[in-house]
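As structure tokens, one chain now follows by itself in the form predicted on its own.
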Amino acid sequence: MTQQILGLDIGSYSFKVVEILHPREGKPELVAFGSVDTPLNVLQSEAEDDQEKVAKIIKMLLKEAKVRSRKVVTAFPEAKIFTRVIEFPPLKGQDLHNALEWEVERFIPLPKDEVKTSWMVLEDGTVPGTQDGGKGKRMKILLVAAPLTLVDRYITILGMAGLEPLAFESEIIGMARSLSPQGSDCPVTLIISLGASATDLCIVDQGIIQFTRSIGTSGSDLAKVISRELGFEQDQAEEYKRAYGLLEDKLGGKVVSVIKPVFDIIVNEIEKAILSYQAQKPMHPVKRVVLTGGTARLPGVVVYLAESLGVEVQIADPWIDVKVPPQFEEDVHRLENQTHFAVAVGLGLKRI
């Protein structure tokens, strides 16, 4: 049975949509894609007028991108939800349910009746071909919880936009699906999403999420420090950030000198995340870093991170496992469309 799924990434600064055809056999195929800039802070509002404004923007995006399907998978922002990889001894049935309930109470700072929880087994803790299933192994579960107010808001907006929600995921799950698919033979990979409002980290081994973390320092903080220290308006500061970034030999090093201390906060958190993960998995070190998100286009960022972290760093390519028709080839491989669409592509790749 073929499916045609929309992946909709409702980002802080832009909305992105990707329509994917899932044939019975062969690679999923790109049908349509597009993006549109959005007003600041409109997603934070619960006012009905603002929700209608968001729905109107989505409808405009769907029209401009010429998508046909109305069945959508979308993602909640990592900064607005609670995501955690947890481990247990192998459990089933009621024992697993009770253990998950306890974890929800332990790490989610909201009453249980105010959140919607979901979980997926990453590793079941068994070893095929062994009589005892692999004694001493632990199962690994990705637990996600979203405030009901957030869930209701998204359902309302999607309904206003004429869309039928099939599933809600976290942005990290979408990124992992497009950038490190299950069964892939790529090395242990750290995915870094350098976004406008947050920096999200995800370590993936053989397509399985092993570690997640969200950092509050983001691309907008780099522009803010340029504005404050060099006396620019915010729009001009954004332009200088995008033009000169972390390049020492541009504009006398003025821009890099003011943003480096802020960017180093992100680097320090990345280093802590790697150390935390490798303390648990010393035999599976991070061998590769892939960058996505708008700030991944910051001049000099790939070299800077490679030198700081001591591993291979590259810009992510979310289209690698998607069949791209000739009319889209040039567009999808533009740098901005590689760094912008990782979440949307991953959402569109979900099989329902």
Ligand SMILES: Nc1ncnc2c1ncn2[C@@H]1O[C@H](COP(=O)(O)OP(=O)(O)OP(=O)(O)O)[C@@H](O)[C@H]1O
Contents of the next structure:
Amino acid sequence: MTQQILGLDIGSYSFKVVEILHPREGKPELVAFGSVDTPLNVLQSEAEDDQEKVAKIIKMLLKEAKVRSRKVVTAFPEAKIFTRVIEFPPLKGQDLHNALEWEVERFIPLPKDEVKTSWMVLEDGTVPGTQDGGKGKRMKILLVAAPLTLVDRYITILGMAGLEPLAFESEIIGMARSLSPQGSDCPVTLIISLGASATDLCIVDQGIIQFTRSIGTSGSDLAKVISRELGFEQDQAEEYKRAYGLLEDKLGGKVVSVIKPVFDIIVNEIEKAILSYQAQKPMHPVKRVVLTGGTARLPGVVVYLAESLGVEVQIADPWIDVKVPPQFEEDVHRLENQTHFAVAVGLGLKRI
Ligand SMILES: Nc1ncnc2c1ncn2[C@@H]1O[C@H](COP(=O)(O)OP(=O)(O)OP(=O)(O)O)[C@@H](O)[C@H]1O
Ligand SMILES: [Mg+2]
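Instead of the form predicted on its own shown above, give the structure for the form predicted together with this ligand, please.
Full assembly next; the chain just shown is listed first.
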């Protein structure tokens, strides 16, 4: 059966929606897409009025983007949930269940009855074609836990917007689905999403997530520091950030001199993440970095990251696994649509 699914990315700066048609055979196809600014100061609110405001903006987005389906896959913000790749010897059934329960208690700093947990087997630890099933191999599981209050709030908002949630994921799972290079000859890739309020990253080896991390410093902090240090209004600071970014030779180097120390906090955290992964997997070094998120458009960011991390860096293409009809071809490949839609496309690509 063909199915049309909305991938909805509820970001702190903008909401993005992508409608994907899943045909019985062949590539998933883009049907519609669009984005709208996030309403101020309401996204995290528990008040019903504020939730109505969020729902109203989502409805407006659906109308403007001319989407037809009401079945939606959305993601919780990485910073509000707990995501972790865990490993143990291959287990099944009740044994696996018990091991996971134990991991939840160990890693999740909330009482068990206040979170909703789910997991995804990344690698089952067996090697096809070997008699002993690949002795010594470990199984790898992606464990995600979301506070129930958050789950309930999202269900309420989506209901108010007239949507039927099919699944909730994390932003990292979404972006990894649209951006992971597939195939055994693909180099180990670090995917970095530079958003407005968070920098999310994951390391992918042969299409499988190996490591995830969320950093609380991102694009909005860069505008804030320009405003604070150089005395500009927020709007003006945002414009300077977008115009000059990390470029040394612009405006006498004023903008870069104030945002560099903040951007270096992000770079430092990325380096720590790479080292932490590398300690587990010394034989699989990160060979490539792909960038996504609105702040991936910051002038000079690709070169700056490549020089700081010492690896090849490029802007990611989230539309690569999607059939794009001719009327959208030019539009989707504009830089802002390349960088903004990775999470939404990945959510829309989920097979239900
Ligand atoms: N041309 C540009 N140069 C630099 N930064 C930009 C540019 N365009 C947008 N941004 C920044 O990108 C960010 C918005 O990106 P994005 O839409 O990915 O965020 P979001 O998904 O809503 O946020 P989050 O995922 O952190 O909740 C903002 O901080 C904005 O200032
Ligand atoms: Mg985002």
